[in-house]
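In C-alpha cells, one chain follows: the form predicted on its own.
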Amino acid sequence: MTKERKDKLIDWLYLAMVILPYVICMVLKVLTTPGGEGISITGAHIYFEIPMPLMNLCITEVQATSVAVIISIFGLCLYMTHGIKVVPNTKRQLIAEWVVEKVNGLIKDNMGNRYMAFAPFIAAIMAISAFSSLSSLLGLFPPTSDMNIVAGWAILVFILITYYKLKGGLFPYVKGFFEPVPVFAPFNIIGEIATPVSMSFRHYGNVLSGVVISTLVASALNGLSQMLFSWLPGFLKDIPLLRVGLPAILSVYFDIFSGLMQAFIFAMLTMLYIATGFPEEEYEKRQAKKKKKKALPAA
C-alpha cells in the first residue's frame, strides 16, 4: 500500500470516528424509544439502570450522546492535524491553524499572557459545549439540556478558580470575606457559591428553553395542519404542511445560534472569573518571600 493510499485510508477511519458515534446514538434511540402519540418532554431516555448501594445509576441517552460527542470531537481533531507539515499545503492545516490563532488570540485578550496555557482547556469547553447542543439536530437530546451535565462543568471551573484564588495565600481569601467590613460576610459567601450555580443554570436553562419551545411549536402547527387541510384528499391530509418553513427557522435560532452563543458565554465566563480571581499581588509577594528564603542558606 503506498503512502498516498494509507493516509486516505486513515483519514476516512479518523472521519468515521466523527459520524459513527452520532449514528450509532440515533439507531440506539429508534430501537430503545416506545412509540407513543403526541409530544412528551419528559428529560432524557433511560436505557438500563446499575444497581448501587444508595441509588441506581441510569444509564441515559445524555451519557451516550456525551461520550459519542467526546468521541467526535477527538477524531474531528485527529483528521484536522493527520498530516501537517511546516507549511501548510492542506485547507484542513490552515483552517486547524486558525482556530489555534483564534482560541490564543481570545485567552491572550481576556486573560493575558500568563493564562495561555488555558488554551486547549477552553477551546474543549467550546467544543463540547457547542457539539453537544448542536446534536439536537439530529433528533438527539443534548447532553447541555440535563442540569447533571452543565453543573459539572461549572463545579470543574468553580475548582480552577477557587485553586487560582488560593495562589495568595489561605489567609488572604478567607479575609476576602468579610471585606469591606465584616457584616458583608454572608453574603460574599452566598455569591462564591453562586458562581457556579449561576453559571450552569444560565446555560441549562437556555437550552432546554430551546427544545421545549421548538418542540412544542411544531406539534401545534402539526395539529393545525391537520385541521385546517382536513379536507384533502387521500394522503394530502396527512401532510403536516404549516410545520414546512416555520420549525427550520426556529430550529436555526434555538438550535444553531443559541447553543453556539452559550458554549461562546460559557468559555467567556470561565476566563473572566479565573483571571479576575487571581490576586497577582498577593501571589507575586508570596513567590518574593519563596526566593528569600530560598536565598538565606545559599547565603
Given for the second form:
Amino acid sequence: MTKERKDKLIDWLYLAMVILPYVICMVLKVLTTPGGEGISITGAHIYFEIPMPLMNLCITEVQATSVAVIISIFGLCLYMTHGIKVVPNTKRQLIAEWVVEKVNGLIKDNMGNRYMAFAPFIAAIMAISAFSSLSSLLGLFPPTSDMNIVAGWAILVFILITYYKLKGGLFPYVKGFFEPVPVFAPFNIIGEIATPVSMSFRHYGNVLSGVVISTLVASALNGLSQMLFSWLPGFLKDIPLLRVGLPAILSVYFDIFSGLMQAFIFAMLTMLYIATGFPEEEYEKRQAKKKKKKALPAA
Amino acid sequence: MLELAIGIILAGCAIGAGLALIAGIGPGIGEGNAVAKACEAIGRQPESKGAVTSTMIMGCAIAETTGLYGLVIGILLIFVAPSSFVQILMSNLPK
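Switch over from the form predicted on its own to the form predicted in complex with the partner chain, please.
First the chain shown before, then all remaining chains and molecules of the complex.
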C-alpha cells in the first residue's frame, strides 16, 4: 500500500468518526421513541436507569447525543489536522489555521496576553456548545436544551473562576465578600452563586424556547393542513403538507442563529469572568514575596 | 371533589405561567433601548457599523436573561408542575 492511499484511508476513517456518531444517535432515537398521538413536548427520553445510593442515575438520549458530539468534534479535529505541512496546500489546513487564529485573537482582545493558554479551553467550550445546539438540525434532542448538561458546564466554569480568584490568596478572596461594607456580605454571596445559575439558565432557556416554539408551530401547521387538505384523495390527506419546509424558516433563527450566539456568549462570559476575577496586583505581590522567601536562605 | 381540586391545580399553574411571562416586559424595553441607541450610533458614525452591531447583539443576548428566567418558570409551570402537584395530591388523599 502506498503512502498516499494510506493517508486517504485514514482520512475516510476520520470522516466516518465525524458522521457515524450522529447516525447512530438518529437510529437510536427512531428506534426508541414511543409512537404516540400527535406532537408532545416532553423532556429527554430515558434509555435506562442505573441504581445509585441517593437517586437513580438516568441515562437519557441527551447523554448519548452529547457523547456523540464529543466524539464527532474529536474526529473533526483529527481530520482537520491530519497531514498538516509548514506551507499549507489543503483547504482543511487553511480552515484549521483560520479557526486557531480567530480564537487566539479573541483571547488576546478580551483577556490579554497573560491568558493565551486558555485558547484551547475556550475553543472547546465554543465548539461543544455550538455543535450540541446544531445537532437539533438532524432531528436529535439538542443536549443544550437539557438543564443538566449546561449546568455541568456552568459549574465547571464556576470552579475555574473561583480557582483564579483564589490565586491572590484566601484572605483577599474572603475580604472581597465584605466590600464595600460588611452589611453587603449576603448579597455578595448570592451574587457569586448567581453566576453559574444565570449562565446555565441563559443558554438552556434560549435553546429550550426554540425547541418549544418550533414544536408548537409544527403541531399548529399539522392541524391546519389537516383542516385545509382533508378533501384530497387517498393517503394524500394524511400527509401534513404545510409542515414541509415552512418550519425550516423558524429553524434558521432558533437553531442556527440562537445556538451559535449562545455558544459565543457562553465562551465570552467565561473569558470575561476569569479575566476580571483574577486579582492581578495581589498575585504579583504574592509572587514577589515568594521569590524573596526563596532568596533569603541562600543569602 | 377530586375533579375540583385538580381543576384548581391546573388553573393555578396556568395563571402562574401567565404571570411569570410578565417578566418579558423588562428585556423588551431594555433591548428596544439598546437597539435605538445602536441605530443612533450608526447614524452618527456609519463606518463603525460592524463593531456597534456585534456589541449590540451581545448586549441584547445578555439583557434577555431576566426574561428567560420568566420563560423557564412558565415552561416548568405548564409542562412539569401540574403532574407533580397532582401526584402530591393523590399521595395525600385520606384513605
